[in-house]
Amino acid sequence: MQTSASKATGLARASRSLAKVEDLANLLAAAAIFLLMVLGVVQIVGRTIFNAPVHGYIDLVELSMAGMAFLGAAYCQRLGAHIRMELLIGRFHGRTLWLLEIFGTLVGLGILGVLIWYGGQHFWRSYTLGDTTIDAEFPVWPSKLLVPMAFSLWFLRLLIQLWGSVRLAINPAAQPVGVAMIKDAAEHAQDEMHEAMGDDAPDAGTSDGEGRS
């Protein structure tokens, strides 16, 4: 019993530590989206009024896509928000549910492992060759580096969820820790409402063993 409790505590600690990094990555993705919107306004105003478009605007948009698309993936995985398909798995409960979660997580880990490997190769090739954008000749490697970094963070989150799912498959009656909890549409809407209003709502998808679920 003591061993089970210590494992749950270690899992919760690992989940909370990784969550801090995920929150930062998601904040950077949000900042990239905001700055791109500002850049778009500057481009429109500068081009139409002052006849002075932003140098390399299209290139900057292309380079920002990787951060906006992937930096928030691990954060969404943690919350189970807009990233999971639950039409089938939501019908199961108990040990069967967690065995299916283990299977799905292992598939996700395999796919991410391949993407991290080849994403890292693409980054290194771009860095060593000095690859640049076509128009403004901005270096491409920082954008390509974000891909394996974001996927690695996502990979770690899946490892934590795998750990939590295995624990619950062994003992379905245990307190869920580090796993994405299935919620219906009404609960998701309520969570998003709390987030939009800035309330101190619980995390929408993950239980960390200390009351958040």
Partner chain sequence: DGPSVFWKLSMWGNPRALSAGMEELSKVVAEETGGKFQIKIFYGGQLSPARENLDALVVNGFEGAAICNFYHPGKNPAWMVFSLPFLPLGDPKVDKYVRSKMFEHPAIVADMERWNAIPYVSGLLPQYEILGKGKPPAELNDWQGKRVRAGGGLGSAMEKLGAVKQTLPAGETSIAFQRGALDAAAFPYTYAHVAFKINEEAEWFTSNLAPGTSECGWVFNKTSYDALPPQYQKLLMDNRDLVMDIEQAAYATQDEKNLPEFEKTMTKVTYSDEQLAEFREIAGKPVWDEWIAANKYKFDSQGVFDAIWQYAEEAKAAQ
The other form holds:
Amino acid sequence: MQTSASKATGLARASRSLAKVEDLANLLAAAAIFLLMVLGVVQIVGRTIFNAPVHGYIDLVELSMAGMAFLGAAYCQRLGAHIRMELLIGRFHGRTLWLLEIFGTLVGLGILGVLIWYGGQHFWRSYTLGDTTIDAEFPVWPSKLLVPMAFSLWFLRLLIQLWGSVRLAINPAAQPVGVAMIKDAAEHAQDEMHEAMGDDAPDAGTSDGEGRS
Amino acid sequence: DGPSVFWKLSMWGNPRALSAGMEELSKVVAEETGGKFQIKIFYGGQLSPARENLDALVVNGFEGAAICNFYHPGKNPAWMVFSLPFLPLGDPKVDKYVRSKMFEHPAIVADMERWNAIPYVSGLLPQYEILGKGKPPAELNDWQGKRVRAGGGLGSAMEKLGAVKQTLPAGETSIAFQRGALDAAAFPYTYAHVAFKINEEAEWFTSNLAPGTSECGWVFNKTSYDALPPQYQKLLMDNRDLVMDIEQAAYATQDEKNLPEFEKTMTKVTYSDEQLAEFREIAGKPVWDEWIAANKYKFDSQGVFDAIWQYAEEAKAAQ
Amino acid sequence: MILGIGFADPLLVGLIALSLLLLLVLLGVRVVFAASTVGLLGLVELLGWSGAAGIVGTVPHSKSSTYALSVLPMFIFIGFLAFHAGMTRQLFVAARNWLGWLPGGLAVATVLATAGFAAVSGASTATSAVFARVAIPEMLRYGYDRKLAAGVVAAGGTLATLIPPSAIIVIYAIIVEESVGKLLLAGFLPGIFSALVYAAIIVAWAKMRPEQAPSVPASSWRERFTSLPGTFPVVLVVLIIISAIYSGWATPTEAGALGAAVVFVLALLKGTKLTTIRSSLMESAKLTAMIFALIWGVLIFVRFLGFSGIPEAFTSWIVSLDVHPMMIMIMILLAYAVLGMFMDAIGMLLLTLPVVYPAVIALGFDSIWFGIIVVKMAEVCLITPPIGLNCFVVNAVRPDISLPQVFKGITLFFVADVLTIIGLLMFPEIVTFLPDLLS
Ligand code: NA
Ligand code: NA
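Given the form predicted alone above, what does the protein look like in the form predicted in complex with the partner chain?
Okay, now the whole complex, with that chain kicking things off.
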């Protein structure tokens, strides 16, 4: 299958390039979590010792939540970490499995498309009509803009996975590229263990062999 | 008679004084139309959280909602006038007159127009007072360094007295308050203090500081309102007084029950006219001027501010 | 007819939507996509396209940017840091030195150490994974029964969700709009109570079957006291979180931030590498994104439920039943037990609570008490077949203990959990005592 092999290089390359952006986005989310920790400590110290709470602390936290909540979504998708029930789909193999994967991916693309467009409008309203936080009156639009941005990245990852699944549905014998492999409960458990132990194991579930740097 | 219409109104939280008038309107409207015009309030933010009610109106998600100006200052800049300290809205009759007129003021209407909404009736929230723990602030100096939960222009006013403005989610307020992370909290007086259980631990309350209030009221979806047959529109508009009277009666009932309890369990702080004048001097005009200056390019902020005083004069003259 | 005119038949729409959701989930569609898609379709049926899509477009941002939820990334970060900083071993050593002499002493010590570790971790499965590595070898060395050793580790892990910090409890608090602080506090005693019931049942079992849990020689007092300082970080985090919530000197998010900072500094002092800290942060960000996606995805579906009027219909139906409320409660809990066999705990709570919670409250049950009971139910599901994830974890860490062996080892602790739940039903004060101190 020469065509499928050549497709797979393009696919693998696309997947790897996107992965770099996803890693960066997840790193930004991680940085937001770290800053939330720092901000919390500053707030406690400022308030209890100097009687000077951080100006607009709650507003800052709420605005930063979008970073933590959304920026890692595509990264999560690549690693197959968004929750789903694999009791049934895990029993299928070959073409049936990839057709189901295509279906699930299409559902994801559909709803994300709606959320990107209408989440974008939600941002646009806050930008054009005005929207500020409750206390310090910070503008809300940058936080709302993160939704269509992060979801677009997620959308692209789903496109890659769709591409990968279609390729495998056509030729189930091909080497899986750009798809998140289903793990059974035992493999999930293995992951949990790896995470808990802090092993720097390559990412299970990603078949590109493109684990985090 | 007319067509069958079903209106959904969005509100956060539980049924309370603020919603009592609207519940009555729903009954009246159903009766008058032989059950054809139904209005149902969905509580608990089922249809939308408080801060997104206007967003849901602009996309025609439902036909009406309660909103509070201070939840989203940037969405209703002109409405923020109601949160300025020391507006002449202490007398319930004056308050009702002024806010009814203000709900037709072009700038107030324009704020809602952007969200495809029309102002219906004010919730006529009573004036705020402050409940607190520790040394009662008998003198204005006593506010120095006190940590007070107060937002908007009212928070700015307290800061002018040297208080430290503290923001907390309403639900966590009582806990922080009781355990000394907070010295005082401003809420609509008296019912909201009781709703958030501030009174259970507080040791004193201000009885006549009346530093300001806010505007929580009902707005309708403009598209839905325009689509109503004229007789339904008229029915709604003719009953605005009824809605407001019921709201004010509900607050008064609460006061009747709460005030004796407050006086029994807490120290009552009453300021002299001189003290109040001084407070207004320090925290009134400067906050007003800041607000007018900060908003003058967005809308006629001076005009909005002046209108409140003008309508208050009219109301007093009429009494 | 609950809504009068306005909707064709909200209950019918609701029923169709629920079936569709179930179908999509069964077909392996990710829960966030399945729930939000069905929520959107349901809203389109009720409101038309522009209203439905417009509202749906607001939900992810609006539901994620609430201050109360900001405690989640902090709790998650504390958990990952604590694993990496190796706080487990010292806890276990101290527990063994103090309690090893009891009948079944090593297993009791494992329970105590998991309870201690629960105070820095909100993740059951991770806690089981860590102790499978730390405690099982020790128990096997002294001739413990493999099933018992595996069972105690799988069950001990579940304490992580009751004892604060706990992500599930925070999510419950947010769905039902209760104080996060009160609920976190409410989980503390039931967590300890569960641990005590585990310990008691181990001691009783060890008395009957000493060959399965042989005694170990008592440690000297010197050994006991020298092992105490190792528990210091955990004690510090417990003190910070509990005291902050109890005394109100910090919000749960601030307390979580301080707890994370303390663990972070201690981890640095212990020589934890920066790359390890970076990967804990990356893992925290990934888990945060996953949990938030679940939250807003399901809440889109829940928004549809709100418009459909199903929660009110369910409540009035439940209240109209001529059955004792406690019977209904037991039915609800059994339903959760069945659901929990197949569903992720957070997804289960998010999906069911908007319908079940108003009914439970209408029946006169306490919201905080119900939250803790439901979380305990979700935890029991983590150790029961067919997909008791904690058991899989233990099996993954110790492939030499087969899955059926682990599930057999759980039997004792399943009995203990049933006793615990009966205890919480009969003595609700175990749950409500601490939060009641707040008001
Ligand atoms: Na925990
Ligand atoms: Na299970």
